[in-house]
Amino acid sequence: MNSNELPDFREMRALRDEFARFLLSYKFGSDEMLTKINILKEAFELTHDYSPIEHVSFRLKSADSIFEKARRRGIELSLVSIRKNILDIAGIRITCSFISDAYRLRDMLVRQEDVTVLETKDYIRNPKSNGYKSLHILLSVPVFTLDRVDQVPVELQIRTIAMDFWASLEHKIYYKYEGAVPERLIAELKDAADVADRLDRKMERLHEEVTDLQRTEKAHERRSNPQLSEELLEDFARAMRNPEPRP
C-alpha cells in the first residue's frame, strides 16, 4: 500500500467507527425499552400471579439492510438523513397470550413519563389485506451518553402467539418465493389468518370465563373466612416480635 492510499483507509475507518457509534445508540435505546418491559413483566407476575408477556425478542437492522432500505426509498446516504427517515432500525417484538394483553401492555408502556409515542398502527383492529395482524407502536426513549442525550426511536410489535405464528409462516413463504407467491398460497394464507383470529377470540373468551370463576371463588372464600388474612398477619407479626430461641 503506498502513501496515497493511507488517507482513504483512515477515512474508511473513521466512517466505520462513526456508523458503529450510530448503531450503538439504537442498541442502548432498545436496552432501555427491554428493561422497562422486563420490569413490567416481573411486577405483573408478583402482583397478579400472571404475566401478559409470553416472549420478547429484539433485532437491530444491519448496515446492509439500512443502506438497502435507504436506496429503495431514495434517502440520502448520510447518518443525519438515515436517522430522520428510517425509524425502525431498532425493533422489539412482544408475544402475548391474548388480544387484551396486547392493549394492556401498550397502555402500561406508553404511560411512562420518559416514553414518547411517535406513531401507532393498529393492525389488530384493522388487519392488512393479506390477513396480517399486530399492534405497531413507534416510541422514542432518552439515551444518556457521555456528552449528550439522544431521543432514540424504537419500534414495538405486540401480537398474540397465533398472530406471531402466522406472521412467521407468511414471511418464510414470501422469502421462499422471493415475493412472487402463487395466488393459491395467498388465498390459503388469508384463510389461515381468519382461523388464527377465531382461535384468538375463542381463547380470549375461555380465559375470561376462567378469570371470572377465579374471582367468584376468591370472593366466596373471603366471605367464608373474613378474619383469615388478618389472623395470619397478626400471627406473623407476633412471631417476628417474639422469635423462638434457637436450641
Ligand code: 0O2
Second form
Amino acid sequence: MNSNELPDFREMRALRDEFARFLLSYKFGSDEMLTKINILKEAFELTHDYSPIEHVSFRLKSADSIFEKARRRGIELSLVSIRKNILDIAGIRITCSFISDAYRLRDMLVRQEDVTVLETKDYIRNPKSNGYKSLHILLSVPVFTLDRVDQVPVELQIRTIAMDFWASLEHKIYYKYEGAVPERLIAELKDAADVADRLDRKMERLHEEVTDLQRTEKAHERRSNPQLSEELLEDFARAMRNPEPRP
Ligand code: 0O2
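Having seen the form predicted on its own, I'd like the form predicted in complex with the named molecule now, please.
What follows is the entire complex, opening with the chain shown before.
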C-alpha cells in the first residue's frame, strides 16, 4: 500500500466505525423495547396463565436498505439527515394470537411513561389495497449512554399469526418478481388475505367463547365451594408467616 492510499483506507475505516456507532444507538433503543415486551409477556403468563405474545423478532435495517430508502426518498446521504428522516431503522415485530391482543399490547406499551408515540398506522382497521394487515406504531424511547440521553425511534409491527403468515409469503413473492407481480397472483394474494381475515375473526370468537366458559366455571366453583378458596388463602398466609425451616 503506498502513502497515497493510506488516508483513504483510514477514512473508510473511520466511516465504517462511525456507521457502526450510529447503528448501535438503534440497537440500544430496541433492547429497551424488547425488555418492556418481555416483562409484559412474563407478567401476563404469571397472572393469566396465558400470553398474548406468540413470537417477537427484531431487525436493524441493513446499510444497503437504509441508503436505498434515502435515495428513493431524496434524503441527503449524511448520518444527520438519515437519523432525522428514516425512522424505521430499528424494527420489532410482535406476533399475537388474536386481533384483540394486538390492541391490548399496543395500549400496554404506549401508556408507559418513557415511551413517546410518533405515529400510528393501523393497517388492521384500514388494510392496504393488496390485503396487507398489521398495526404499525412508530415510537421513541430514551437511551442513556455514557455522556447523554438519546431519543431513539423504533418501529413496532404488531400482527396476528395469520397476518404474519400472509405478509411473509407476500414479501417472498414480491421479491421473487422484483415488484412486478402478475395480476393473477395479486388477485389470489388478496383472496388469501380475506381468508386469513376470516380465520382471525373466527379464532377471536372461539377465544371469547372459551374465556366466557372459563369465567362461568370459576364463578360456579367459587359459589359451590366458598370455603375452599378461604382455606387455601389461610394456609398460604400461615405458610408465609411461619416458613418451614430448611432441612
Ligand atoms: P423490511 O424488510 O420489513 O425492513 P416504506 O415502505 O418504508 O418506504 P413507510 O410508509 O415507512 O414506507 O412504510 P409502512 O407502510 O409503515 O411499512 C413499512 C414496513 O411495513 C415494511 O418495511 C414492511 O415490513 C411492512 N409492509 C408494509 N407494506 C407491506 C406489504 O404490502 N407487504 C408486506 N409483506 N409487508 C409490508 P420494509 O422496510 O419495506 O421492509
